[in-house]
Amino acid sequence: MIRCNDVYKSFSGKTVLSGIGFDIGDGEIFGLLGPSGAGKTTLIKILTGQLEFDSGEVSVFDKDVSALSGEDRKNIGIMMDQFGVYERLSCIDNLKIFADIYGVSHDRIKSTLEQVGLKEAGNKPASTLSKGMRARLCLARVFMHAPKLIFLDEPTSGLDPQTMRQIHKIILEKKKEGCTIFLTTHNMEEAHKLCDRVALLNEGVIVENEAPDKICRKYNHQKTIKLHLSSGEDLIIPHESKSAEWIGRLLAAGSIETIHSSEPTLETVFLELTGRKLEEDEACITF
């Protein structure tokens, strides 16, 4: 679905991509992670054709991205920063503007509202929607001319815990039905629920590109179980077959509380690759 191999961009004199490579295959939703002025943004605008790169090659529907079709173009559907959202209109007259822009049916604005859980906002001006009613009806307006891949910028960025959990729930439908997702991200819990496979971006370099739970695997150094116990106490055991037994005989004691590995967090392994922490806290893998 989309090809990048070997990008360079810079502004300035000042690199912000340098050498960016990687594959996305159909129907998969792949997140970039990185902090604020890592570059994912200026990547979506190369992936997209609406900024020029330096060198290197971008493909996407197997074809270089500055040859893409008008029909090419109306299978993808971007979300960046919430644009395109007209504050004196009302939801369904947003979506009738986009409507019309893409040649789809007025038909579809109802049940596009539906889908995003705004069926009944859809007479609302924009201006009064909370964020996260924002946030849902520029989903809607991604997906008014079902397109195929779908570029999503930090999409539950300052929303509340209720309503990530909601917009989660929508890209994963996107994605059953087919839908190739680009997502940018600094929140590495969202990652890790939501992403077949991750590339961790930082200063303009990709220092990681693989599944979540495999990087975390992969920079699992201590190897160790944490059990706390019923009494209040916490034993630190080795991650090795002859742990087993003495985790059997507790468990069957009703001894064990909670069980945790040491396997690290995406946030823990961008730390260590890089030196530089994101906003979201470590959290524990939790079995």
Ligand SMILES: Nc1ncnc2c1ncn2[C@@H]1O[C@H](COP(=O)(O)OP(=O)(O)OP(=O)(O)O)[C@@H](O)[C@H]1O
Second form
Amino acid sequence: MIRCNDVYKSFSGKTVLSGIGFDIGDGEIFGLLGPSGAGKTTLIKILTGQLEFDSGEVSVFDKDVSALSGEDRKNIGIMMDQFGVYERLSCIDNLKIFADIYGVSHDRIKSTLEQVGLKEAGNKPASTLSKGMRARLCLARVFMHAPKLIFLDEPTSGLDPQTMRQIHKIILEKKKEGCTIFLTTHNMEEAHKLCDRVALLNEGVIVENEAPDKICRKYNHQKTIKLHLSSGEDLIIPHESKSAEWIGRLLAAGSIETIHSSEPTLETVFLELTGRKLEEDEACITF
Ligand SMILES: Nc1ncnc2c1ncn2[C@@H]1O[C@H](COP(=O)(O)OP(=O)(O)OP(=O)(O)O)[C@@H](O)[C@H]1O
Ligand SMILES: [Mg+2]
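In place of the form predicted alone, output the structure of the form predicted in complex with the named molecule.
The next block holds the full complex; its first chain is the one shown before.
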């Protein structure tokens, strides 16, 4: 669906993206993760043909991004920020404008509002919407023309956990419908939950590009098992065969309340890859 090869971009001599390369398959949710200023929005602008780049290759729908036709563009939906809403117009009238721009029937408005959970708010002026409702109206705008490829630049930024979960559900429904989704976020937990694959972007360089679970397993240096016993005691033991008998005995005796392996979170991996110190290793019981 998207192929990006050795892309460089600089602004006034300052390199912002450096040798970016990845492929995104049909129906995948691909997450681009990185701190503020890493180059996420710049990359979305390049992939959607809004910004020229210095060198490299970008193809979308198997075509050079500069050669996309009007029809191809109708298959792309972009949510870059939560602006561009007509404040005085109702949700329905906002969507009518976008339907007309994309040559889509107004009949789609009702089902699109329903899809983002704004069915009851159709006649509300945009200016009266809460932050979460506004975010969902922006998503509705992206979905109006039923694009196959969707770019979402920090769609849940600044939203409360409940609205965030609603938006995650909407994104996952779009994946079920067969859409390919390119998502940027600062939120590693969100990325882990939603994305088939994530690329970690740091200062314009992709430092890892894999399935979230695979990344966490790859950077599991500690290889320990954490036990919380019913006595209230916490134990950390090596993740190796000689621990098995001991864990077995504790399990048989009903002494274990919880048991976890020690893979790091994406957040911890990111800290490691971007050169910041890992948290101090926890004390580990050895046999
Ligand atoms: N039009 C521009 N002119 C000059 N510099 C720019 C321009 N657009 C972006 N930059 C610079 O490129 C770098 C990357 O910016 P970008 O907006 O892509 O980061 P980001 O990862 O999206 O950050 P955030 O998470 O804050 O949205 C920043 O240093 C920014 O100042
Ligand atoms: Mg950005």
